[in-house]
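So this first bit is one chain, no partners, the form predicted on its own, shown in structure tokens.
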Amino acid sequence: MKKELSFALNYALNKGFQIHPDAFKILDEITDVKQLEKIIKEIVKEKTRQKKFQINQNDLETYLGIKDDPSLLNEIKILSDPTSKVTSGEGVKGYNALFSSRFNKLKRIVSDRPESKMIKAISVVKTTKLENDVYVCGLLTTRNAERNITKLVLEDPSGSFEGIIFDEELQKTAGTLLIDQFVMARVASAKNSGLMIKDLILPDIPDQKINKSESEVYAVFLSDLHIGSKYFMEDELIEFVTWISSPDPVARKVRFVLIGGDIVDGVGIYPNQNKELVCQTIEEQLQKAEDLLDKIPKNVKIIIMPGNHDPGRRALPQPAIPQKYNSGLWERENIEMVGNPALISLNGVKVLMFHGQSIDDIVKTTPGLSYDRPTDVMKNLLRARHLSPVYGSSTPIAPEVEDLLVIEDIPDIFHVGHVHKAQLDMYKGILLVNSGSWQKQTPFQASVGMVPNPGLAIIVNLKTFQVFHENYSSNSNNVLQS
């Protein structure tokens, strides 16, 4: 017998184990000293919070991801996913529709509130005289602050109105609504005849308590790879794939990986870029990606959905990544295709997908917003509940005849990418998880002062909610931001 073995062995033995002679053919193929060490001292603290006192054969085949550990659900449920609803209207009947479910849906959702029994149409609040304080809801068209007050003017199918606020905590308030969302607002009359607005209401996500999962699995949250791009991480993403199929205890126990988008860097996205791209097609981007994956064990669950360099439609909702460009992506038993945004059950945790687009408008018009803190836009995203609000700006929205980026169903997690800053946050119970990105900084970025954090794999543990992260880059102070 090895020594190396032996003394793994009598590790064992000493906490009280017997070793089952099938177990011994495994542990003796294994020649890392440390490895071996490592898998008896998991399996013996594992076994012992079992009260199970005997190492076999299939302990070590389950943990060596020789045999599947049965004990480890990897359910996956697409709760939304825009791909098979994309039906674009056409002109301008097809964004009064998009706007007008935009309006009712969200509209449903502050109906909940007490106040929403005191809403009245805009046009009835224009042409009444006001006793007592009214509610209206509608779309924010414009934002003014001047001097000492702030005009909001408000739409509903009604028709539209100016409201002046003179609080200067509502006018706070009022500087971080974004334009185009909906907002409930208190109304009263003003001394010169106009209107005064007296509070603000957001439709906003309530305290919840959040689902888990009964199986204590993992998650992995990644995003932004850029594969094709010479600025791809490819060595520290190869080295992430081959720890997912290490015996290391929690990759071992890992069962989903989620891409939210970007998986590849396109092409013809911005000029030039042909000069920073290895892979000069779309097909041969999508390939390398495939094969890649294809390294990802097959118990493992991976669901891609497409960003703003993706092939196919760029406006927002975007279906997902089209399969004439890699049909292999979309055959593979193991891997799920969805569009921007996308819902998804894993194990009953609900995770709300979106690439994050949006987060370019919203830094820009909203003051104390950067692309430092992406968690922080993410919160303005929820308490709009709407994933895009912003019509018209960088970010395009197709006239679809209903609103897909409502917030209808609250999620567990929220999963964004884009902006390649890895953040960690908590809103109102919800996870909000920036993955970040495995690109490193690109010329584009440098010029403009940004500095990204890539490549770190998010890994969240769905029954307990603790959260992990591992660092493949050889930058030492690459931090995880929360």
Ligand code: D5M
Contents of the next structure:
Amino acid sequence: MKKELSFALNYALNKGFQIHPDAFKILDEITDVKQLEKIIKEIVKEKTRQKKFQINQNDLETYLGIKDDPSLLNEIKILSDPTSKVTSGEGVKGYNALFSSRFNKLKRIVSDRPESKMIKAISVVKTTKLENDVYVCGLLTTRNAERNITKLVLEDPSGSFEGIIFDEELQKTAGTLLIDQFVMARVASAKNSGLMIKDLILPDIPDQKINKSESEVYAVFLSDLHIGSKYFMEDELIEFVTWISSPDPVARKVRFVLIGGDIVDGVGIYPNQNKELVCQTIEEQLQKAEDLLDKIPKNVKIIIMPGNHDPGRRALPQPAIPQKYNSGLWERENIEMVGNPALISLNGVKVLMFHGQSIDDIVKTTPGLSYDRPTDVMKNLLRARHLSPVYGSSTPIAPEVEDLLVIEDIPDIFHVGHVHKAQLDMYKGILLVNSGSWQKQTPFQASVGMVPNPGLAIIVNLKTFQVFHENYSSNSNNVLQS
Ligand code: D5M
Ligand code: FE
Ligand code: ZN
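And the form predicted together with the named molecule, for comparison with the form predicted on its own?
Let's see the whole complex now, leading with the same chain.
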């Protein structure tokens, strides 16, 4: 027997394991000493967890991927990706085109509603005495709450008008609207003059059927790794990535890993960032990312989308991380580089991936929303059918001729990150995943009282939509909110 083999076997025997002779034969054929050691250690760890103290042929075949079920599909289709579409019109003209595209796309979305037959242009509503209630739709340009009324200004391509809301409940609804978001309003002529808003309707998500994968495979949801930062939880992430190639029965069915932005910490993103970096260049950071992802088996498809820390354009929609910083990631067969946002089909399950930059603007201005419950913000985005409505606040938006941030297709899973708070929820049948982070609380986050729950791995069965999660951080109080 080879020296290395007897060493590896002793390791298992000392831990109280029996080794079946058939397992022996397979081990004897492994020539890479490092691999041999790693396999034995992994199997011992997994079987100890299962409290089964025999290593047999089946364990090794599973571990080595010989037993990986070839009937498990791992089909990816990129249904929508801004990378090749970003054009950026110039200045004011660009923004006019953007808002007109936003209006037209959302008007099409509400056209299925029964009220849409009663929609009138704003210019018409302003100049006619209304006998009955009518509907108008437009983008919200101004909101003013005064003593006991709220005034909204809505704009459509024909013009704009100011409507007054008297009803208290409706004023509350108006208070949650975001500037530049699309709304439909039921209006009537007010007693003296002017127009009164009697109802507000959002595009929202209709009842619909969710697509599921026929094959029982799992998808892993990650974001905000911040590789290169001092606070990146490298050991914890390596432990999780190693689990993906372990003999664990769930791990053996993982076929997709989705990374929703902030894969690296970047360079020059905030003042004096270099003091908090362990890798000082983008290239080094992305190389480290590539090395880490290399530990994932090649039958697992990996999707990488940029966030605000990653290189490339900052303004939304963001094209994929440019190839010039790391051609290795682009060249890998099992890696797809996509822009932000992107709509991806995983065995027919539609996943809308968005980093989540707009959450910052929304929690600042909307009563009842906070960083602690990012999935509530995600519900607001779905109701608005737009990923980043507010223009001119902290989230930069590029003057695209087409508004690529409108949620045209309804996803089955909505995957967001950015706020470093892992949370799960459901909305109208859509699974909402905020995938948290793999970065410990930074001094900046501590200074603003932001408490992340990093190191939580979220894994979804795409056939049943059952969700698993595992805490890899040393903080055992780290919980996944739902
Ligand atoms: O953002 C992580 C979270 O921290 C996200 O919710 C935004 C918030 N954040 C980060 N930097 C700032 C500044 N400078 N002001 C306010 N809020 C901030 P990340 O994208 O990982 O940096
Ligand atoms: Fe982040
Ligand atoms: Zn971010």
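Numbering follows the first chain given and starts at 1. By rigid core we mean the largest C-alpha set that fits within 1.5 Å across both forms. Here the structure is a predicted model, which is why all the values come from computation and not from measurement.
Relative to the superposed core, F468 undergoes a Cα shift smaller than 2 Å between these two forms.
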